[in-house]
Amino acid sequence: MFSAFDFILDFVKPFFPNVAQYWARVVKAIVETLEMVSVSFGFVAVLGVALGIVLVVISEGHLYENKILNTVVPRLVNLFRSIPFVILVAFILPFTRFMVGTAVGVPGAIVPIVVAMVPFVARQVELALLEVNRGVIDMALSLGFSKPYIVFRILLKEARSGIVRALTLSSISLVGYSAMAGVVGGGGIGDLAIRYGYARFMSDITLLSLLLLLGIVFFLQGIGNFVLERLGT
């Protein structure tokens, strides 16, 4: 019976003839690089939030002012997000095999992604914690409020939609680390342009790997910018 799985092939077929004859292979790597950049963004979002808070909360004059993690955590922080993804890839292998049992294919590619991205999208959260204002704080603990109420209450709610922004944007860079990831066995579309499109010269499937990612950018953009508009900014 012909269905609509067969018409879409059909259609395709005279204009991506390998991404036909490839299409299960297609299709996989799509439902990996998704699986890639929501379980990363999930970890990335949480440990990025936590960490860019604690940049913040530890610094000169602030609630939990403290000299010698403020000394200490920035410095790994720039450590780490000095150190391009591929080589972090490589160095942090036995790492990887500890947390996740492999260092290929998407859990292989999840642990590096969110090592990389969480220092990134902890100083952009700091920035954005950075742009409440000073005298919101002094004056709730003059009220009387306690520093965890003032920090999750108070300091979170003020910068949320500068946070907002932040996972945004580092949702759109998931997307190319995932890509990224593909080169050293990681899976997904990256790693379709690179064994397909590149290795065998298949340009019908490198266009369409860039149009995938392509696509999933807008749409994470997409959503950014309808919760930004939720939160009326």
The other form holds:
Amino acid sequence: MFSAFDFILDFVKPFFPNVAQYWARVVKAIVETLEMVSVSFGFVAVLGVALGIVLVVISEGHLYENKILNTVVPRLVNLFRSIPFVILVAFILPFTRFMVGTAVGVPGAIVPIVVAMVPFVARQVELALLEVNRGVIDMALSLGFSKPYIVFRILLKEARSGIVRALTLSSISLVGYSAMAGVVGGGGIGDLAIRYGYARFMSDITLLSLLLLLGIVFFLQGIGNFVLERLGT
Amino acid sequence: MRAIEVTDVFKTYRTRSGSVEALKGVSLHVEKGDIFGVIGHSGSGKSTLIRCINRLEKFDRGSIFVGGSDLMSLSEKELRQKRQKIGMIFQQFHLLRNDSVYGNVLLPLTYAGSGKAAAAEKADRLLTRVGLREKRGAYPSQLSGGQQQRVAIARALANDPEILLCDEATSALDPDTTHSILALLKELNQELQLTVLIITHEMAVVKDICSNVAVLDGGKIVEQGKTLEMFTNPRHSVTKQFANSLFEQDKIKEVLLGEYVKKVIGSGGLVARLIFKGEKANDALISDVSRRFGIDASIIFGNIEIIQSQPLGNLYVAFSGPADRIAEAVDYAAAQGVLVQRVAENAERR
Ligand SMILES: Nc1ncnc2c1ncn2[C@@H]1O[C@H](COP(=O)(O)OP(=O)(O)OP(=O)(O)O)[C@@H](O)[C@H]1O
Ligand SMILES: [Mg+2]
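May I ask for the structure of the form predicted together with its partner chain now, the form predicted alone having been displayed?
Following is the full complex, with the preceding chain placed first.
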């Protein structure tokens, strides 16, 4: 894995002296960020879409209308969405330990990232699902379809471009969270930028960190656009 | 056994901002194989009523039997099976935009568990029936409103329903397209012995294909009966409004205020509205009356509507001549089975 990055090293050496010196650390940071982003994204996508569906179907007049859940769940989602990320990291520390056995490193970062991102994604997915005309659900009911079938075959498919847009957007915010999570012990590019770039005045490392994060963001946006195009929207 | 039997149904919507009594004791019966219309103004409860019939909406009181089974007593699963036998089409078509025309029609077939080959064959047949086979690969956004409604009809028919509910199915379409969709419904009704319940606020729809009609107003059925009868001889004021809209009745007001009518009335004449039903809808009677009683009879306004393929004539005739002869003429016309309404006459005559 490390050697794969070596050819880049020759290229960057003259412009980024410190980067060359701490190359192994830089590569490690990149790998950590990619791990954090991809693993959290997996969880966030599944849990976020699931929670988004729940938010919609329990709402008034919907398939699984439920007054109690509909007062509790949206409030919880809003609550978690309004806690600043750094505070959330500290606040859920025991939970993080319980889940992954540690509060530091990549696993220690993934838990707070997921907890912070799921409500965010859920709200986005909710909006996408709400864009599906209510009449479509009536139509599906009138054909005698079961509720799970309506949710998974009709609602999700009709809202799919909105959901892809929501997931693209959140994967990008997720990169930002991963940078912050790094600072509190997760490693990754954010950690690299703070520890070397900022604390030791190695501005070439800061610059590189910035470029790397931007690169990841553009890449994710590109994937999102590609998928949307394939879906024909 | 009737196809649909609605008895004394009440439905109140309760919202935070208050409650709305949408249905206040609605009863109606639809015979098998009939095309039944429910007409009413906006907010009269039409959608609520039709949505109760496949239980998209629960109702508070009363009973609804569809094909002999009590909707309120069905379990979730039985209700789903029942709904497969009650097709429904909507004003906004509600096609799935991420599925092709073919995919939309195939969906209920695959859900019902038809084999792949059988489902494909049937979807094809349905699309051919509604005249859209060559559009099978298109997506809803690429179709006109009329074409989309045809796809929706094909989809609604996928499970061979006994009943088709139409909630303002042609209200988003222009008159020509409306006519072609209604013609399709009529054909399907005859080919498949399909019972069709249509709700609409347009007289043109009722007039075209409904053999029976109920007028809904303020959550109550105010009048119901055979379409031709109802609009020849409307009793309730709302029915009258709809009947008048059919005959472009608003135009007659101007004519009645015109110089010619004033002159006729001034000289002791009479303006009467004659309504001819069925084969009597021809104006031979006018010349007959004119000759027989030696009076002048001129048609000042008129139209003939075809309701249920029966002509219904609506003529405004100005009679002038000796008053007693006119009176005899009017009696004679009435005796011939023509409905006569005196519209304008000299006040002294009354
Ligand atoms: N989901 C609902 N919640 C609250 N009130 C409702 C609801 N649906 C309908 N209503 C009310 O019930 C009454 C009847 O509505 P309905 O939709 O059945 O009328 P309609 O005859 O179909 O009218 P339109 O021709 O405009 O479609 C209206 O006063 C309406 O505001
Ligand atoms: Mg309506």
